[in-house]
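Presented as structure tokens, the chain that follows is alone, the form predicted on its own.
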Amino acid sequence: MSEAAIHPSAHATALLASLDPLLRQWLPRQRWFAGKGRPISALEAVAATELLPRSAPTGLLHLLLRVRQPMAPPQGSGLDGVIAERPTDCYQLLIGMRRTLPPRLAPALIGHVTEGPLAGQTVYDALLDPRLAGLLLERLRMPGRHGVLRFERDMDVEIPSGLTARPLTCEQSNSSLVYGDTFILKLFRRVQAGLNPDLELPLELARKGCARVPAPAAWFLADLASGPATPEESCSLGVLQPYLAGADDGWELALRMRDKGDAFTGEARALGRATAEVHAALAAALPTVTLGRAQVELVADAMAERLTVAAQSVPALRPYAPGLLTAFEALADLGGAGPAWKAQRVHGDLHLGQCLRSPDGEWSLIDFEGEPARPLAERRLPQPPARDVAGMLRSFDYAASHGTWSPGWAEECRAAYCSGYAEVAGRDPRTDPVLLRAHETDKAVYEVLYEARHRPDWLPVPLAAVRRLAGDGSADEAH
């Protein structure tokens, strides 16, 4: 969001001022926060708006705010010692407010507020709160406004109320709440302007009809701008959509299956179909484009420019850099010669844990936010269906090395996906072994910089690929 744009209110930056010390120490806990291992120099009120005073026995704020932090320069980059300020990222906090604490809630505290006009209040994560977060369904129940916040409903879907509230655990870059084991609302931690892929293609999809994804019973945005704010000024900051209670995650049903030595073509035949039919929805949902020579070259430059960049970060991917800029180079130079790519809005960020087996055995595919790191624009930009397919076939991979490295299990899955797509598609995406190897290698890319920043035991998975796309021996090599 432009920062020009926003003028924090006097009460915005009362109100934050109150916090700013508890929330310097709290944020960097927070698993969603993506700036750990940085100070904080600034944080900056967005906007705050009260849900529930704070004169009341237990106060609820929305807070949107800045965060400002130093970044160094990558290694290698000639530029050591200088200290850049890395780009703002903006959270949304839902913050409780008690006088006191009961004991229950002891694991959601920020602490306890000695100045300014929250001063005697204790805040927490209202989040952990039952209270709380049943007082943000009934916000959802009833469309309208509340300050810069503004809620919208499906009509004709019913949303009971009353129902109990409880977080999920296991999510790392946002959170969601579970009501009833009905419906689960996601709220989005770090907020761009722009609608959020997350709200705006499961809208469209319901609109055409398509049943893999569960269409959005609510949601909610934060208009900033100073008059009747567009779709492109508003933050989208969260959706509400149906619980597919008793639903397989596909990540831990794979495991589970390959641990037993039962197969999972079959499931991943059934993936692929499923794969292909949200991507038939969102291309007559939304415009297309073909990708000519200029647009292919982009394309190709960007992704060997974030090889330089995880090259520079991770040296373990230095020697396999030269053979992995040639799927690049392949790419560029078959866009030259004139084939007729087709980009489309995709799922962005694909993988075995973003899909859903309902206990019918019907697939469905969630989480269309794309990569959190990534900007929102280049986010909604339009991307050929290779993106998502590389997505799928790297997922395999990561399940093929869990625990014993079994790579003829990935290969029999990468292939009945592939299989699975072309029965919907009418394509099947190996005969685009160029476009497909390209999309495979800049994921690769990004898992080398991902496991190496956060989870380095994975990092020989992400290895192992870029030895078998390099060219370089064989995958099992590294396991």
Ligand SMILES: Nc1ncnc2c1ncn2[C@@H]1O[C@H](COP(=O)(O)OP(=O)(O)O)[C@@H](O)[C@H]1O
Contents of the next structure:
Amino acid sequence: MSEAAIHPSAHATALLASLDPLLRQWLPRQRWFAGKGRPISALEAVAATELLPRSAPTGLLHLLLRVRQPMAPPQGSGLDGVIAERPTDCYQLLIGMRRTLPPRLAPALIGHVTEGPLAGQTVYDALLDPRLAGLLLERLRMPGRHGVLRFERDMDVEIPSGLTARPLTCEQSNSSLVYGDTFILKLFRRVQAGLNPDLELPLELARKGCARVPAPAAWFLADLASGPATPEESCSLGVLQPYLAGADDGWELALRMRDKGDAFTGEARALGRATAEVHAALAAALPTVTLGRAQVELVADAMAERLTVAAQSVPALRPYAPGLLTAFEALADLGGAGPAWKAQRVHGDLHLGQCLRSPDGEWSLIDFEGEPARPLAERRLPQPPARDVAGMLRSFDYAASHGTWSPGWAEECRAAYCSGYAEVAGRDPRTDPVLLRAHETDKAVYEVLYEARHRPDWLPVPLAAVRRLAGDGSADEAH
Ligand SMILES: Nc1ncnc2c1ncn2[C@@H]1O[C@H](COP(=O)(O)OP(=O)(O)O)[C@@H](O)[C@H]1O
Ligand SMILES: O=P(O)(O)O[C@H]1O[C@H](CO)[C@@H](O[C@H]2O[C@H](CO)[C@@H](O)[C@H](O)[C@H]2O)[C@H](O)[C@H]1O
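Could the form predicted in complex with this ligand be given as well, to go with the form predicted on its own?
Complete assembly follows, chain above in first position.
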């Protein structure tokens, strides 16, 4: 979010000052807070919108706030004792306000405000209050503006009023509310200026008639520039989509079938077909580019750079870095144009958990946000479709690593997935092994970093793949 263009009102600044000490305690405890483990040096208001006034018995405050956190310099950088500041993150918060909190809302408590304009209010996480979650749905049903917030919807989709809201309790990077098993509203937590691909791509796919992705029914954004906002200056905040009730998550389903000894190859093939259908629709909806030698080299350089950064953070990766680098060098050496070098918009973080199988057996893809840690502009660049294919291949490897390591299971699923993909795309991803290996390597490196940060117990899974991809034959025994 460009800081220069944003001038928070005095009102927003005063409201945040009132909440500041409470939010400093509460934010680091939230699953979606990216800056865990580092102190907060400052909270700054970006915008504050009272969707329900605090004078009402129950108020609802929409808050966008910037979090400043110091960052220790990398070990061995020679900068010991120098405290740099990590790039600031901007978060979306929905805060309920009441004089007293009923016991049923106790788990939502943020705290009691003692000073400033909100003094005397008890503030809490509004998403856990069905009344306030319901109000948000009402707001989405009515297009229009409210302060900096802009609500939009597809008027051809009926959104009934009064649907009962419940928060989704699964592990997720954002926060979602399910309304009456009919719609799901995803509220982006860490927000950046520009169109979020998780809104942009489902809208484009719906425009192309692609039924593999739930079509946005309503969405809302913040216009933070002082003048008329261009799409690049607006900030996507949330998207309401049909809820696929009773759908199976691909990860859970794969593990279940594997544990029962049932083949997953039929599903893997269907997933390959679904991925290729989505790729075809994205290529038809949005610009594609043919990558020349220089651009392929840039792609390979970026992969090598990500490897360097990951190896700095995760020492266990370092011995394999030279072997992994050969995958990126081979990519750069290939250069040249050909069908494999078409770049287009892709999912960006495709894995089994992003695939839902409806009770009728059809697969849908969700969560087009891309890898959350990357800048939005980078996530919206055209990329080789091999990126998504590699993501799914890695996911079969993850599922095969769960419990007893079954390399044969992963191999069968990988082959079935690629065959399914080829049935629709007309080209088997395995026809381009250098491209695929580079993307699988890049993904495995990302996963090493992801697991080291979020789930250290899972680190051996991508590390085993790293050993294999780096050409260390002992990898399979290491599982
Ligand atoms: N349209 C949908 N229908 C049913 N369940 C959904 C739908 N969209 C998301 N979900 C569920 O919500 C979970 C979180 O959604 P996701 O978009 O992956 O959020 P996040 O990016 O915050 O991790 C998914 O794993 C899935 O179980
Ligand atoms: O679903 P998110 O957008 O939050 O994606 C992140 O978390 C995923 C884990 O939940 C992570 O996926 C990795 O673990 C999966 C098994 O849990 C596995 O199927 C994937 O292949 C593996 O990459 C994803 O990388 C991360 O961005």
